[in-house]
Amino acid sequence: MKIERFEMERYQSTWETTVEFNLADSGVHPITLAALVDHSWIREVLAREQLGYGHTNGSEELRTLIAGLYHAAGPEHVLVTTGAAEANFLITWALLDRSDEAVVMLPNYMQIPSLARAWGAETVSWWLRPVPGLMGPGTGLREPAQWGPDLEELERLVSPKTKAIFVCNPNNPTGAVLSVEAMNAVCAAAARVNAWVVADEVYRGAELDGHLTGSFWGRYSKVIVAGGLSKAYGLPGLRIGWIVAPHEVIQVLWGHHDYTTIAPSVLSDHLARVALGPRVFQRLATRTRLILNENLEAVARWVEGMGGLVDWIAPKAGAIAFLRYRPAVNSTELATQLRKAHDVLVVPGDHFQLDRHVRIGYGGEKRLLEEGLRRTGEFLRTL
């Protein structure tokens, strides 16, 4: 088996730790120990765990936890991993052979296709497109453009063969969100095949109107989803993420997870049961979302700042914002410019197979952000 160059996740482990302003980074600013947890409970609780390998599956306690933010699953329908690229790794290995079809919507984290090929499968791409907002019944004013699905041809590309449809909900670049009745009808296209509808809800948490996107989780029988404390809740170096499945689907998953990591990290198993307990969690979600509207605001005010030469589609979720730029420059090499020039580190658009844009995070801090976003406004106006 020979499996393609992450070409994003290697050109921001490369650079990430040696630029200034890193706006390559895709969740919230990490929250700090002592402000997840006090000291006393490190003390007294933490300190005395022992460093065993603990529950290979993630502690009944953690599992229970998680299953509390789907509708009625329980700690059975649960697998931790180490961080969501692991769930997403352990599904497409399962699921996926040689002959087999994976409808995949672009953009998106480009693991899943690369993975899905790396086991032999051939992959469909299904993309969101830049849909013109419409006008409001009697008021006059046009809604905001967004990133929208073509559910009709999603129908067209579903067929017998399609093992699977992947989905990316929030969507990452571009930090759309499908609707509820967008949802259903990717159900009802796997449905028709009987094939399984496989959901990356990473970003579930971050919404910018603090109301939580729903899950694929309970809208059909043949549903996996993956999901994590990383990108939304400022804890990426926990490095816990989680697969909700079917019971018969977990067992399966579990027996692949002896192949890769074992186990998640016995502490990072007790700070997650804290961190997804009701207050802290909620504490979190606030966060969350008061750091990402105000940074938001920052972006949007240099993007109308550049007079044209940078335009986007507002995310609704997330910490990403995927910006698309005037000048005819290959994206890979405008990011290398901006890096070498200015000590900003974007994503390129090409890492998502659309070139002349480029991803930036916003979810860092606002001072680092603004003078970023400042750089490489000076930098664009040059070329």
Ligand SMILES: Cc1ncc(COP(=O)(O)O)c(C=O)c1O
Second form
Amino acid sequence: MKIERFEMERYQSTWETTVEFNLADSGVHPITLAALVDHSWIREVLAREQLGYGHTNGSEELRTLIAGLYHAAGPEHVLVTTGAAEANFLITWALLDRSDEAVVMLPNYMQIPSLARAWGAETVSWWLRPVPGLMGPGTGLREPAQWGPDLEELERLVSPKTKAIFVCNPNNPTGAVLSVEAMNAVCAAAARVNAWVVADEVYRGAELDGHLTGSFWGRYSKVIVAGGLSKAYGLPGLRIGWIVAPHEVIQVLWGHHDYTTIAPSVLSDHLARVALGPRVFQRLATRTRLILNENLEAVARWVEGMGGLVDWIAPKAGAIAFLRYRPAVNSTELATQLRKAHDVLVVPGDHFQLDRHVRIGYGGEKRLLEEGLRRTGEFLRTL
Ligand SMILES: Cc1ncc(COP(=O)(O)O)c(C=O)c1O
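So that was the form predicted alone. Now I'd like the form predicted together with the named molecule, please.
What follows is the entire complex, opening with the chain shown before.
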């Protein structure tokens, strides 16, 4: 099996520790261990934990807490993985064969299309597109533009060869969130040809308005969901992700997991139970919403101050904003010059097959975000 280079991850891994202003990160500023548990808990609980393999599918308590995030799910519907990255790997590996077709929402975190092709499947692109805002009812005011799905196009793209429709919701890199009608239409399109719906929902919980995005789980019998603690909860270092799927699918995926990481780290399993406990979970969700709203305001002010050199469709969720810039420069070239001359890292739109855009992460420290944006603006004005 040959696999394409995962351009964005390679780029981030290569440069993120070398720059002072890292605007390429895609999650909310991570919390410390001390902000999650107190010292006595570490002494009394964590210090006594045996460093064994633990439950290789995740402890029953953790799987029960995860199941609680989904309608009518139980621990038997959950497999705990090492990040959402492993979840996506296992799902595509188990599901896709040579000559299968996978309809993939784009733009996207590009792990799934590359993996699908690595397993020998054909990928069919289904693009989100900027949709002008509708006139607000009775207000005479236009609502803001959105990244929207073309559901008629989806109908045309889904065929009897379609094994699965892969969506990323909330979306990386646009921060768009599908409406309930669009989610139901995706399920209906899959049902027409008996295909799976696979939803990467790792950004669920990072909504700016605090309304938890509905899950695909429970809308259709053949749904597989990937999720995790890396983005909305500021805990990427725990490397806790999960899959929610029908029980028989979980059993198959657990078998594949024997070949990848065997088990999540027991320490992370323990800490994830704390994070998903009702009190701490609420605290983390509130923290995320506050950081995102405050920082997005800073990005909005900056975009406004750029006098048309940059425009955007503001995200509804996630810690990332996808910006379009006016100067006629390739995005990889622009990002490289920005990094070299101004010590700022952004993700070039080329990594999402959308040149003349850059993705910025705005979930980090505000001071660094503002200075990173200031430098980016200064650079753009010279082009
Ligand atoms: C949409 C999406 N899915 C999966 C992942 C991988 O997440 P994790 O860090 O939990 O492995 C990312 C990371 O950026 C992502 O953006």
